[in-house]
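A single chain, nothing else alongside it, follows as structure tokens in the form predicted on its own.
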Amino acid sequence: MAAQTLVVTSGKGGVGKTTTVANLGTALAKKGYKVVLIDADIGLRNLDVVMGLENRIVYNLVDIVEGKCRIEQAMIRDRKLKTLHIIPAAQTRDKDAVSPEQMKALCEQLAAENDYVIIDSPAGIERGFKNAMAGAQKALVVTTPEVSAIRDADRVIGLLEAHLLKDIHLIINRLNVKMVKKGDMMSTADIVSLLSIPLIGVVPESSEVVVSTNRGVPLVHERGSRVGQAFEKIAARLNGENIPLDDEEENGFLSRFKRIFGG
């Protein structure tokens, strides 16, 4: 199988990109695939904490591109899965420490020896975002059902397409079905209609995420976790498996929010 190189991005911060990267990477590694997760959020790394690997960092992404270590020296193996590694971001450097060309070259080297390379993009649309998408063949855009997050996701989709990255899918995070049914939250159909890219999965809102982040254990390890199950379905779809999408009820919010996007 040819390696898949994916960037997980959003535009707005705090929508769950890093949680998504950690859970998708773990779910794919549980299937036996060789997976490398790259934290491209230089200066504000978090992926190591979500994976519970913060105490094992010796080298980082910037050390690799500056030739201070080999790629293998900066790759930290997961505590539970031997085929899962992360490359942490540098915490004391700025985003200009890595160029898009250097990130592309690194992704190509990693793709030659792994099944999946998943890049955790920083928030925003500046240099860090450009670095993160430089080496990617596909993009997963994460949004929550909030107007500000959807508007930023729409902007990011436009930038990805302008850079000729056409294989883009949508993940809706923190959907509260009860609020959707009451008409207090946009539905899946509303959001997909606004953003006009294929939906690859919906992750329910849950306090489980805070607990798992504090423990440094992705929820796909937890039996019975609805969030973990949602990420496992998304990972299976990425892997080409035929997993039907869940239906969410329509509500009456679409016409109101279309005005924000000029629809």
The other form holds:
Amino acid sequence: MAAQTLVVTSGKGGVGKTTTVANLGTALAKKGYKVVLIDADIGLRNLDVVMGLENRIVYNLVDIVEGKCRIEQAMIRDRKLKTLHIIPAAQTRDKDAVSPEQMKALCEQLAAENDYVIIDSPAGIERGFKNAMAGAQKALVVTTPEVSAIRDADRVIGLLEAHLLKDIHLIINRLNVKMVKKGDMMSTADIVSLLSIPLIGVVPESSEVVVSTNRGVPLVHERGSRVGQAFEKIAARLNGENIPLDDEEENGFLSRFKRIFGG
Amino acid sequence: MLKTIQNFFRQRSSADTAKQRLGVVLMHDRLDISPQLMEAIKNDIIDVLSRYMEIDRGTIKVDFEKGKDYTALISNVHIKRVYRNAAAM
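Given the form predicted on its own above, what does the protein look like in the form predicted together with the partner chain?
Following is the full complex, with the preceding chain placed first.
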């Protein structure tokens, strides 16, 4: 089976790309799939700390590309899941240390031996982002429900489409259901209608994320974590499982009303 | 309860404001039309219309409007007088 190669990206920084990559990768590996996560945010590596693997790094993405090590030498195995590996970003190099062609070649090689290759892209529309998307067949655009994040997400979607990457799905992160109900936060439907790309999942806002990042253990490992469950659903949808989009807002008054009256 | 009533009568929720503002911003971002180009379009419209009617140049407004699945160019012009034999020209 050929692997799915995905890039996780956003226009604005700090919307939860790395958290998304860590949790989706962990969720897919928990299902038994062979997963490699690539931190393509060269110069600002973070996936290693979110995964709790920072103290195992010897080689990185740039070392592979420059031929200083073999791919397997730079792949760090997850602490809990033996089918999950990450390739860390270089921390001291500039963003142009890897070319789109090199990235594409690496993704192809990894796709031959894995089920999922997930690339953590830098935010924004600079060259680093273009390198990160070069090897991907599918893109997941992460946004929060804020005007600045949504506007920047729209720019990124435009760029992805311009580079003929048309399989694009939206993840809405940090949705605050209470605020949506009060009319103080845009709803999932609002955001989807503005960006007009298909939604693949909604992740609720939660303080759990800070704790998980502090510990370096993704939330899909925590039983009963709503954030973890949201990411597990997204992973299942990526995997082609038919999980209906019953996003967080569906627990609201209106939908209960609709359910009762069959609306 | 009081809060619900207050919310009900509040002019507009911030989510609605955000949605409306973003709609305009995204439309302009996607069209990527500079103010200079807008000005050129406006002047061309004035030129074309002036062949057939006398218009109030100061009142012309050109703007975009976003519908459900379209973007429209809306132009509002005050007409002072239509030239009688414009069609024959």
